[in-house]
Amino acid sequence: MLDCSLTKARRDFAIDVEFSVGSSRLGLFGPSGSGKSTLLSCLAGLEIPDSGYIRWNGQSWFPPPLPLHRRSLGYLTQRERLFPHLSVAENVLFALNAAARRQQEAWVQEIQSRLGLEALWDRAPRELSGGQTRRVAMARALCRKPELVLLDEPFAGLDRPLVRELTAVIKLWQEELGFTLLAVDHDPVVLEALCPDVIAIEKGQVIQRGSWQELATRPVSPTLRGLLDKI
């Protein structure tokens, strides 16, 4: 269970959100610049909230700030940040020590196969396309079997058939492994396919929470209504 209540000042407004989520898939949706990525960054420990709390299964992640390596999470950011001097395999396995690599061998092989990384395994990041780089970053985020997975625009640069395939795979993994998934995407169609429930955020505030049908039929703001026209 993730319990979160935090504030974080930004240049133009302050993020002030409160929500809880269990072992499920929850989308974070709203206009560009509304604070969704900053929220994920605070949960991951890359940014420090100004106040509030973040608790995971009773463990305090803030305050005080718990180091990133002690949080059981996988985080796919908008920028992949692969290590340029390491191969694809070394990037994916970076967070696993020798013993963990042996224990997770079957899982890593499944990720490798499902994300289509077999032919890329020994390549350098500079040899990859944007979509290939995205899939490698996703593999790295999932290889430790984290309890909390944060996905920020997870399918950027990927074509529609692959997006549909990976959406199905991520949903299957979430159901089998029972991790909590929080995902951000600018496309409501993509995010609806991945997450049955959604939190709508505008200018750092949670303005609505529910199913996509509830948001689409009773949006609480004109901005949200316009963003949901695709559904």
Second form
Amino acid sequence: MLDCSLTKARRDFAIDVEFSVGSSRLGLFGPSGSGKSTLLSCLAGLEIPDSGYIRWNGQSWFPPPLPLHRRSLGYLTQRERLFPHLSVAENVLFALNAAARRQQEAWVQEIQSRLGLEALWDRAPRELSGGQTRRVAMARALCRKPELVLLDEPFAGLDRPLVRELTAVIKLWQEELGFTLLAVDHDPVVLEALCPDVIAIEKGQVIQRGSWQELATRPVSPTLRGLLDKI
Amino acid sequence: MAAAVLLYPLWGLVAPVGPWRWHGSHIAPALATSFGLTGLALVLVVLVGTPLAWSLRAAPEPWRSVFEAIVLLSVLMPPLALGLLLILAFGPGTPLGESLLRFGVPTSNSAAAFIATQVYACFGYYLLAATAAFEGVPPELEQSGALLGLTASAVFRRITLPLARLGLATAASVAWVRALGEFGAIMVTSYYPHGMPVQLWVNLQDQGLPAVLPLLVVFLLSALPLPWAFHFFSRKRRRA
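Please give the other form, namely the form predicted in complex with the partner chain, since only the form predicted alone has been shown so far.
So here's everything in the complex, that chain up top.
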């Protein structure tokens, strides 16, 4: 269970949000620059909130800020880069030690086959296309079975069939493994398919929470309505 | 054309200076002194300079700029001036020199003085190049490592160091060349034991060019393979 209530000042407004989410999938939707990515950065530990708290299953992540490596999370963005000095296999298995690699052999095989990485396994990152790089980054983030997965538009710029495929895989794994998933996205295909529960954020404030269907049909603010119309 | 210009001074090796005098050129002891003591100096420089360069990358301003200015000062120092300053600060007769002598560390004409002078001569070069190497490592990759559960030391070992290794190798080879060829400062602080550059000077003074050229050939053939190897290795890795 993720419990958070935090504030974070930005140049033009302050983020001030409070929400909880259990072992399910929660979407974060809102206009660009509304503070969604900053919120995920705070949860990941890349940015420090000004005040409030972040608790994960009763463990305090803030305050004081828990070091990044002690947060069991997977964080995926559209700017994800692979370790250029390692092969695809070494990237994917990066977070697993030798014992974990032996124990997780079946899981690694599932990752390989579901994400279509078999043919890429021994390649270098520079030999991959953009879509392949995202697949490997996703495999790397999920390989150690994190308890919390943060997605910051990881599918932006990918073609629609690939987005549907990757979204379906993440949804399946979330249901199987039971991790908590928070997804920031502008793409209704992603949010509708992935998140039964969506929070709408505007200028750092939570203005609506409900299913994607509710949000899409009955937005509570003109800005949100305008954003949905554009989609 | 540029290569020809750079190589032209080597034409001097076939200059008509008479038969080369291999015997009595003191090649072996000079080689042993230069390579042994420069090797030790380089180990010290790498051991201290690598973590320092790494921490310098994240140092806050204005401290970082102040420190870099100090490093540049040591790099810009003319070698002879560096030697004079070192002997005036550490030499016999100075409080520090006397104290070190009481602990059995003579601060002139000794292996310790030789190594210390080389460290002073090449440390700045290594530090500047190593800092540049670490700055070339994208911080987001180190962040990814931490988000994947790696401690700071594991991130350094598994991400930062491998990605910076070619730059660090270049830094080490620059420091090696700089220290091995050091003459002006070593002349002042550690005339004895004779390293290669000082032995070249002594041979020139005592026996003339026929005793210098054999030593010079051995010096070039023995000193260059290491930086060449670093250079070609790094180019190969960049192309790969």
